[in-house]
Amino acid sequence: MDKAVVDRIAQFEGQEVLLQGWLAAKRSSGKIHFLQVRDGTGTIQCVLVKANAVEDEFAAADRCPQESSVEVVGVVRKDARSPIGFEVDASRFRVVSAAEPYPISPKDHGTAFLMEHRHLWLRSRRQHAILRVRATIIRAIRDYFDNNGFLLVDTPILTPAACEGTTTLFELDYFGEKAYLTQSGQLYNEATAAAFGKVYCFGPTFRAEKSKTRRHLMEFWMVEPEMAFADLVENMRVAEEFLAYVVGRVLDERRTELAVLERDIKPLEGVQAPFPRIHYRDAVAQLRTHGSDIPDGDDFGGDDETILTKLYDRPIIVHHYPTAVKAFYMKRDPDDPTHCLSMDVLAPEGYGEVIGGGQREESLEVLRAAIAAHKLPEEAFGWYLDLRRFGSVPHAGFGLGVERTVAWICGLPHIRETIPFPRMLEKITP
């Protein structure tokens, strides 16, 4: 007898199988039980029927509590019904574990309640549904950079300098001296960038944000490639079709899940690159046409990305931030420095930013300035600066954040479901 999984029942039809999960749900019309067993790949009906099973194991069925662990023999057979187009004929049932009363029941449930049973919450078709989509993308992120001549690169988390803003940085003692949770890996694959030529990073980044919004998670999983001899143009080239991509992978593998979740795919498959490509102060005369009161030469706010999004079939790669608004190492436009090489793709349907990044500055002149400036410590960045005297060379890069990515593309309304057990301010358990 084989032992089987209910993704790939249908290589066992006709065969006797043991299958081992938990009792997602019955129902009985008292000679025959109806039992939906989930195993982790998916939920398959096992019908029991007493007049072909053993008496105290037909009685155990009647018991057996929601979520117990449970084993099923039975014979896969066919049924046109089945949302999966098989189910299971059973002979024999045993509890391995019977559950206690289960929190999560049939009826509504407010969202706080569910983040407190979030171990739990898990389990059912929809996160399952979001996290197989998770899974799919984090694969074809890592197929395509694979695929492209990227080479795989690991990114120190533990950092003794800020990257991104030092307002926004997780401190911690590191042997007496301070260290930080890293927010971004970019700088390290810099130099990783000026050794292999393209490179990428993939791993966790830390953000303390005091952020409530449905975008905005402390912990989160970011991408970041980089790539020596490139500009802002080729960077805005293998951004977008990198995300076009990602998008095809989830649409090619993921369309049950998308199903489940009632996502309309319409505007997915409408990820083709080209993208629109809008210069900053384009994008601001275009809000303003559109009732935003945003000034020139500040950043962008989600309602600002919003609408801006809207106005698009697909995602679009805004271009030429102000330098103000973004890092010290962005490198400044040198037809107006008041601009940098910047770009930021927004996806639509309100979801906003997924991709940031931009050219990096070559100069270490203009790099110094720039530490400077922003009243960065010079001594912390001494590594940096040396990419600068050895050979330096044009180049650029960006980072996806994950989790943003899952939203929109399944269409979520808040970030918190995107990874299993989310970080956000005030939430740490479980």
Contents of the next structure:
Amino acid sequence: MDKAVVDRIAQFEGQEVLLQGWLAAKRSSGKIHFLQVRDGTGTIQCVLVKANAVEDEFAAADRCPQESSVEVVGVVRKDARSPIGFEVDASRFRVVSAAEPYPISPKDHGTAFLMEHRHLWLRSRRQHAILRVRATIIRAIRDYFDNNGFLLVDTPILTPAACEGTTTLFELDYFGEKAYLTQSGQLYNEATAAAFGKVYCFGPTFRAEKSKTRRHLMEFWMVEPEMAFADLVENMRVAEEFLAYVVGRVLDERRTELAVLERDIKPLEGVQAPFPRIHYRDAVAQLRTHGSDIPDGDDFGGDDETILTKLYDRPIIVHHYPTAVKAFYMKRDPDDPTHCLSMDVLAPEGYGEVIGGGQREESLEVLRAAIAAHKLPEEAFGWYLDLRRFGSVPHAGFGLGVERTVAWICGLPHIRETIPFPRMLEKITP
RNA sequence: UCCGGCUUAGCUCAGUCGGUAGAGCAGGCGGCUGUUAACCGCCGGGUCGGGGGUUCAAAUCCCUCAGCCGGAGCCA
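Could you present the same protein in the form predicted together with the RNA, rather than the form predicted on its own shown above?
To see the whole picture, the full complex is given below, headed by that same chain.
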């Protein structure tokens, strides 16, 4: 007898199969049990009729608590009444392990309760949909770079110093020396780009910011491409092509999941390159005509991003941010050093910044001055400055936050559901 | 870190003017051969977040601490 899986149930039509999973829910009419069995790939209704069942097994099914692990033997049958088009006419039923009373019922629960039971919450339909979309986004990210001449060259997670010195780091003891969890692969990417031309790194990053918002995690995944012989314009071109590709892949492969999430896909279908490109100064001017009181030379607040993105039907690229609000390695605009060759991609519908990047400073002298101006210790950047001594070239890159991208594409109100076990401000359990 | 709000049964919540605790769901028992958050009947279930205060009397008013939720700043 074959083992069947729910997401490929059609190929088992008419066959007797073994189904292994968990009892997600059940209903009964006395002599007929309707058992909703979730096997990880999906949920299917197994119909156990008393007249056709082993007596003990029918009684066991009646008593079986929610989320018990079970095995069902039965014949796969097409059924128009089923949401997935198929049911199993069960003949055998076995409880592998009976569950204790399950805390997550089919009814309403509050956020705090669900977060405390995140390890169980992951079993629910909505979480399945989100994490499947996440998996597709990650696969699409890898496919885009792998298929466009980028080499995956991963950067370290344990680092000796701040990449940017602008945000708080998680500090740890490295055999008696201070080390930090990485906040970006950026600086190492510049080294690998000088070795391989076009590279990307992809992994978790850590920021010990005391940020408590719907858009922040302490631990999040970031993909960061870096390109030698590339300028700001090329960087923007790659960013928009890349992002449009990722959204397109989700639309191609995850319609069912987006429907579960009740995501309006119209705005996603509009995510086509090119994206509107707006100089920072023009963005500020637009904001002011729409009620923002943003001062000159300031970075955007969350409200500003929302106001700005709602003026467009697709993601927008804001470029040439003020030099003062960006990291030391950003190349200054040769025509206006108060602004730099940076760019952010802001997602529509109020989701805001999902990509940040820019062209890097390639001049040794300018970079050393920038390190000094940011009051960073030059000795910590010795190897990084070497990159400007041995064949420096114009180069550019960006970073995309995976969880923000998942939240946007899924249409979620909060980033906490976009990763299996979110690390939030002062919350690390489960 | 700052500003709001919340905390009552396993869960989601109600609880009037301060007078000693309620519903739905979940759980248990019984019924039902097509249920889709099934339905019907019965039952068990409470340190009202902790501590302190006011009062004859506090879930209710006051103080304080904690936890959580939302927002700001910072950022992807």
